[in-house]
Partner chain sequence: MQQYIARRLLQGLFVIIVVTLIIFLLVHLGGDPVRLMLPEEAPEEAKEALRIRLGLDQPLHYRYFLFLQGLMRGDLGDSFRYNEPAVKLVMERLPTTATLAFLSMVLSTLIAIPLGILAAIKRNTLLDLFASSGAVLGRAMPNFWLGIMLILFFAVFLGVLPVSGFDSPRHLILPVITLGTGMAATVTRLVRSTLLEVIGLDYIRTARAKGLSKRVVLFKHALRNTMIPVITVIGLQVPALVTGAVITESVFAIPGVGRLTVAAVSRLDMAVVQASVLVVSIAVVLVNIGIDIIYTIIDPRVRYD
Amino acid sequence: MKKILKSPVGMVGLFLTSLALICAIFAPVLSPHPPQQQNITQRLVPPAWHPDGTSEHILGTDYMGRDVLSRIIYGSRTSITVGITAVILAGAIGLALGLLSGYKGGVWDSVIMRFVDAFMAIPSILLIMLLVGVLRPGVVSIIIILGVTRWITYARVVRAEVLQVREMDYVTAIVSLGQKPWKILLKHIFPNISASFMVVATLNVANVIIAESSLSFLGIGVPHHVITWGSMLAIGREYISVAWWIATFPGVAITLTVLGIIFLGDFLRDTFDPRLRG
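Since we only have the sequence so far, can you give its structure as a single chain, in the form predicted on its own?
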């Protein structure tokens, strides 16, 4: 905390990320209106500072008279949930395979790395679209799809770290004492690579949020009744010439959230990587 208070990048990242998390957690309290409440008489009302705007709808309304601010606040729930849970799933897969590949070596390493190479040869967008067509649309499906298609980075990073750590003297001493491999991996190797793993996971939350928003924008993400920033962008695209605020403010929400996570990830990387410490 002392370091982050001295880092402008870290402070901005922490503030923006915390703001997004607060909106997601306390959406029912912070939202001025029910997100699905329609009022045709109030459709396409501009933001409050516009001459035709009203303080009842600070960021205006959409084509069905729904409050844009309320929908952005509730949309943060979907984006943050998908981002965090998909990263947990991808991280778990990549961590397990990376630890196994780096520690065991030999045939295990060759098989896992060839599997990684084969996975990387497939364009991710095509793989995602294929899985979307196979699985039933929904938030859980998107989490699974983004999780099983984004584990490669974790596996490669963890493997590289394990290859270095396993050659250290303390690991060699523990092996010579007959410690079980799984205990060595969990108690002695993973704690020494957890910093790099955490940094990669933090930065990948931003990538997953962008991916989920992109899929929702294309109409192949979560169902239409689920509020997401990407689907709000897709709706606002059709009204951009007459109601710019419908697409602009969800885009700003995505940008600020992703920037906050990236800034926080950069701070963690600079803090935990000894090669970058000044």
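Switching from the form predicted on its own: structure of the form predicted together with its partner chain?
Just this one chain is shown here; partners and other molecules are left out.
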């Protein structure tokens, strides 16, 4: 904790990430208007500092008169929820396969690593679209889809770490004591690789948030009634020549959130696992 106070990158990261989390948790308290409230008389109102803007809608309104700021605040809920849950799912799959691959070696390792190679060759968005077609879009299916398409990084990092750790004397000692393999993996090997794992997971939240908003932007993500930054941008793209603010501010929200998570991840990496620096 002391370290983060001394690191400007860490502080900015912590601030931006906390801001996004606070918006997501306290959205009903923070947003000035209900996000779905339409008001045809207040259509396409520009932001407050514009001569035609009003202080009632600080960041303006969209084509249905909905408050852009309130929708951005509510949109953080989707991004954060999908980001965190998909990363947990991807992490669990990647951890299990990486441990298995690194510890067991042999056929297991070859088979899992060939799958990793193949997954790396498939452009993720196309794989995701194939799965969206198979599973049909929905919040839960998007989380599952992002989870099962993002495990590769974890599997590779965990495997590489396990390969190093398992050669260490203390592991040989525990093996010779007759400890069960899964106990060795969970109780003795995992604690030694958990730092790298956490760093990869943090940075991955940023990627998942971008992936989720891309899907919503393309109109194949979560259902239309769920407010997301990506779908706000898609609407903004259509109104770009008359109302620049609809597309501008949700993008700022995504960029700042992702920037915050990247900074936080970089700080964690430099503090706990400088070897991962790319």
